[in-house]
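Given next, in structure tokens, is a single chain: the form predicted on its own.
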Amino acid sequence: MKKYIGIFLLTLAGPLLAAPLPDNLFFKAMQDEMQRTQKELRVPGSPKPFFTAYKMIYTTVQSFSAAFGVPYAAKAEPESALEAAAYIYAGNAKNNSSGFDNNVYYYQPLVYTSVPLSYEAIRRVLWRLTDTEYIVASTSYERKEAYKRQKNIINPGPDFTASPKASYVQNIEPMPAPDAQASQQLVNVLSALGKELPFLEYFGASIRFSQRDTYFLDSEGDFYQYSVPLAVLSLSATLRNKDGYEEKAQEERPLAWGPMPDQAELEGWTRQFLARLQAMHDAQKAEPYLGPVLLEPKAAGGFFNQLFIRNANRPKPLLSAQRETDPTSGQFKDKVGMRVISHLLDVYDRPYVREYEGKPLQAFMPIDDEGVEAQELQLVQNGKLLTLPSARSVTEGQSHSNGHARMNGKTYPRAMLSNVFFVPKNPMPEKELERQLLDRCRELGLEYGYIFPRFPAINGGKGEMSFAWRIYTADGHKEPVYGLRLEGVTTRSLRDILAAGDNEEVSYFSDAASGIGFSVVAPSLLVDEIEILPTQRKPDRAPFVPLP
């Protein structure tokens, strides 16, 4: 990791110095394409091409994984894949086809996997992505300013703003082989602790070593190339509790490139995991509460996720003859200036920033999909919103991205986060949270009060969750719990939070409208309300015969 440490730092030092065009056959073959799209691509009648964009990753995946002990096969090499994409903005600065969903089906660039890496293959594919985006761009120009006249719509301001050239060069070696043999030996060990409890359906362990290898070149001549290095740790595991409840479990450790990590570490890290499945198993079924909880560092990463990572995305809302409003516009577009968070958490979007406490982050970003270096955001200053993330479609009230457009095979390019952290201003130690806790539920009468060690997903302010802790007040002790309901979650419980720990954590997550990947670091929090039902789920039907 020591190398991109430096690369980490260097960026910390000032604005990105001006690279040369890297000599390789990603760029050679994008920038030939390029050059003769910009030249050529012409079709009477229709707007012309005015920003042409390709980008191209090279992903290459080892994993290993092992299931009670015994090892899955493994593939003897990594496996690699490439996508190429490409995409047109057709018109002017001014009116573009940017930013128009006319049909959800054709609101996406073009992708294409597994291409044979050679410089005619690349064009070839490039050519093909080129022609099929024009024809989508220009039919969604001429479809938009139809929608404009229609609705008597002035633009407040242009569609594409102007940006300073901006280049970012990293060396990228091929991903280091991992080592196999102690890979496969951890794995097989970790998923073997699973017999100790009998119960357990499945128990598996995995190591996925992976590296992103990333290309990017416009028609203004903006160029990146990075790579993004993970290794993740998972297990999982599946189990029916004693009321006959299937119910599945996950946890994930990102891991530091480099040596493996001390094995005692983690198999005191897997029987702290095998503990949640047995209190799982001996749960009670929920009952319904509404108070104070306590979301361990996982679980605050979720909640901020749902809440308002989601909501802070996408400020811009799409136009679209389809429907009225754009759903997967976040709903802080509005809320500039305004608090929107407890006065305890100031709040961070850090694109350049690598890793976290030896933890790789995701979404290193140095450079957006629009060509725009990225900027770091100070997004909450006492809980009120300062900023959001932007394009070069800006939001009424901005005059320039501040390079956060952000795309894949499946979206545009749009305003997004990358890598965010929640910072606490007064930070607790746990044991202090849990006394709050206690506390709070005293004054408020209650019996008990929950811990959360995961966050649901949210939906229309919904969410199921199969298990939490519930701890009571006469005496701390701890109780598992299953089947909880959440209702009535809101953007509200973002000004609820009391207090918030010392104990940040890592956590990966992936828009749900665009599979694009973020990271989250977060404390524990404690949140002064949330409302929990039973599940309405019914429990699953018995085997006929018990595990063998």
Contents of the next structure:
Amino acid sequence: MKKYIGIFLLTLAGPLLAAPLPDNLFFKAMQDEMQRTQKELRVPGSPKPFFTAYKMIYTTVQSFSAAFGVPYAAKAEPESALEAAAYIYAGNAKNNSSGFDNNVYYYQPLVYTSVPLSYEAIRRVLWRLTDTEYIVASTSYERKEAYKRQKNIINPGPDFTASPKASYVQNIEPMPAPDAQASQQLVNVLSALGKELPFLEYFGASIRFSQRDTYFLDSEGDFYQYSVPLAVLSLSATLRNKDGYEEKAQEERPLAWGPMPDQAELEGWTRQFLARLQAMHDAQKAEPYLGPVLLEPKAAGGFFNQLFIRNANRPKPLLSAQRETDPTSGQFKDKVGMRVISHLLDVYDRPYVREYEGKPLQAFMPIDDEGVEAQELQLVQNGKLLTLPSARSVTEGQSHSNGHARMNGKTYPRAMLSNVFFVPKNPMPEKELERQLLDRCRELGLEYGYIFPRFPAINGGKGEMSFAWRIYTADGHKEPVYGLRLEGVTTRSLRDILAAGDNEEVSYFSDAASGIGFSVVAPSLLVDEIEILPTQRKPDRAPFVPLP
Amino acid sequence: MNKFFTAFALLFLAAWGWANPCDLGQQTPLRLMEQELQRSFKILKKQKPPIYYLSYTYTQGEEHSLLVSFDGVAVLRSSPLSAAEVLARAGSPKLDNTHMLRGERENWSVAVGTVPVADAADSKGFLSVWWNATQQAAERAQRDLSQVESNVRSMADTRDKSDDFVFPPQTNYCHTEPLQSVNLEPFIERLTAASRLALGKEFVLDASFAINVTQGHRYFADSQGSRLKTPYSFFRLSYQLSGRSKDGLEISRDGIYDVSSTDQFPSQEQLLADVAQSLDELEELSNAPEGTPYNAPTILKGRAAAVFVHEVMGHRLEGYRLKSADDGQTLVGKVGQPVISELITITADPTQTEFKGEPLRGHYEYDDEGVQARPVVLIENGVLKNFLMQSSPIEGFASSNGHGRKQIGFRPESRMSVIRATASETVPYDKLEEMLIEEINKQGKQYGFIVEDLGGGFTLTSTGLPQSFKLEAKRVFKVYPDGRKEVVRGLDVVGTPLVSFNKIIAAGDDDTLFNGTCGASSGWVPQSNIAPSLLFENLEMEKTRKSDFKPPVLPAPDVKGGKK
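One more: the block was the form predicted on its own; return the form predicted together with its partner chain.
Now the complete complex, all chains and molecules, led by this one.
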């Protein structure tokens, strides 16, 4: 018992003692305006501010790009910009304005972009943000209370749960200037490889270096500052396949900061992409198919993003006087304790992890946007959904936040995942997965199966995809296919996973509703049944003028 | 002999591009553009329907910005600009894809791409962008033409039966200017010092101080064989101060300095003095009583008069609008007739480069259709003479007079350049104020107005709405019969163009320039307006729209009593 008490006390005391408020102009301005707000901001007759938070993001970016070996003019220096947002909950812990969409401002905070870098200017911006957000919060509070009376809603618990004080401070240095000459030279060389395929209408390469420094302070004294550097190499191409369909393709590769990767290796990676483009050009049109599909790691990432993450996010629906249901709230909110995915995978969310096998993860978050220490979650064990992300406005059955409130310019804080790991229990080599795919196809009497390199966006169970491989049961040879229309893809498919590979890769995605970024670490998957129909797109007319 | 030779040489240089003539054959982007344009046009003109005209515009330059507010730098940026635009015309000059549709939304855009560096030795990257934009432009032109043909068949006839296009004359012209080295970092202190003046002032809600520099060259090639290279450059320092009164009225003051190079920006002393003056004016406005609607003798002073001429008459002189059945066509059929006070002459002259030492943003050598800029008399002593024309004829005006203008991404339209209103008789400004007071007394009015600054507003030119204007009087004085002046706030100047322009009874000798950027359906274009102060027999003022929001609950943190 003593041990548990000790751990509990350490948990409380650790963050408290972890770091003093950093001595920089962001925190000085935030703290000064926060104190004034809490002490003085009142409109007679309106509820007082109950909880206030400020978040500032300083982003530095520099890019280099080229097409067919010729550079685009680049900015000489990295470009930086500061943006600031604030949110206020008016009322009290039991009843406050949080979680109500009054449909006037939508559920999104006001954001100031290009905030000037001075104490006085930041104070002014925070002052204006605070004032506007207070008016929004006061209005939302009154409307929410009226709505709850109208619908006879009685809060089973508080609108905003208590949380121990938390802080995280990483020393932040300015983004190191990338080696401009080497970066430009690299994209020139990689994009020049596109000249090898004469049918390419466009082939470009770009490299984007960025650093996002985030500063947060709330009225309970929680704060954080940290920095997320990211470098991403991208290839993009446009082509018209042999049947006249215009196709676009893109490939991204996250890079670790530091010395430029080996050029020969990147050329090899580019040639793999070119091989895919050649296959896209030569592909045949999809025919109706119902059977097993092997998803390569990036496709598996997309599959999980569409079917798992989207449904695990925002488990608590917003209240709104304008609509009865919240379309942004995930379907898994009522499925805790139920089997939602194949027993072959466990699923974790690891917000505090910065990289996986040298690849940066874009959703690093030691403390969430309501000042709660972000916890690792085991979301799924043996296929059963154990828990969901939560914020301080908890759902029924939850007692406290697990530190997953995330906000940006398009949403006030809501419970969302961050770096999601899909961990296979019996991982197997990709060749073995291919063998299992072919065995399953033979079992079902199919001439061929499918391998997806990517997975499309799914809306209403449907999605369009421009490229996949057919693999034939007779001899295992592969043929490229275009124009695939997926039908009936639902969360049911998560339970149809037959096997998983040992080749986890990192993929980046953004939440469709808010644009908040995630990382997904997922291996190849063998899914028992996906329905494919040919696309209904019409081919494009051949260009009037042949390529130069 | 020498004298004659010098005169000839000067004339030759003037015709050839005064400062820095260049060799068109040496311009790599132009050579590549021409190569791709010719290759494409040869095929496109044989399509059904044919693409009968094709033009390529390439804008290559750089943009520099510095934005400062309340002692901090918000933006310090230098960016390259490299835009390829392709405009295709399908059908025939009689009826093409640009024909003004009735009852449907127009498509004003052109195909745009971002191009990599033009490299003669490795041209695939550059050419593939033009190829792609050409394909898009041709497809869009054919699609739009079928919409036009169906629209023409099914909708009522239009009044103006003019062709949709007249081929611009074939022109070759090359003028290059070395880009100036621009470093805005030394100006940070100048702007931050000025921004600090706005701190601690409770009537200031926002204060921004900016420098914007754009410079580069525009290359143009078309299927008529025209080949052009012309430079452009704009150097501007500006500031804006704004506040909000307790009853929700937005108030503002601003300052604009257009120059030709960064070393001509105002000195710190001058800038500080001007900003201090603007802050005084803003404070005065914040404490001023609210004006009430009234019709009375009014002076529109210098800059306000220039804005007035632009908004109320200038837009109605844009020829392309007259083709629209939905346009009010205020001046149609009035060529040769008096339309405004005989005191006033209005001209457009994009060849003018500066006014009283200040560069004119509306200056250019060739318009965006490759037509040489030229001066045009639009209204002479009150009599309508001409319209601003692009290469789309209107009844009575068969060709362009070099006013086809556009923002990147838009199709050219006839737009204003350097618009100047002059008066056949002028008086010193002090005399104009005396005449105002005489007029107030003569009409037995309680007071008249002097409007020093006119801001945004709107002028309606659609038949579905009254042909009226409503312009925000940003700084206006009531003038009493005894000469006393009182600043008021919250008034707009309203009226209709023909009535108000016929009420001009006198003009000052204080011609004033207002450089601006005008937004219309061919996008934002830099533009200049020059006018003397104008005395109107009467102008109507009405209340301006107020914001729904109160000023912030707490004072600004830097205001006394605000910071804790």
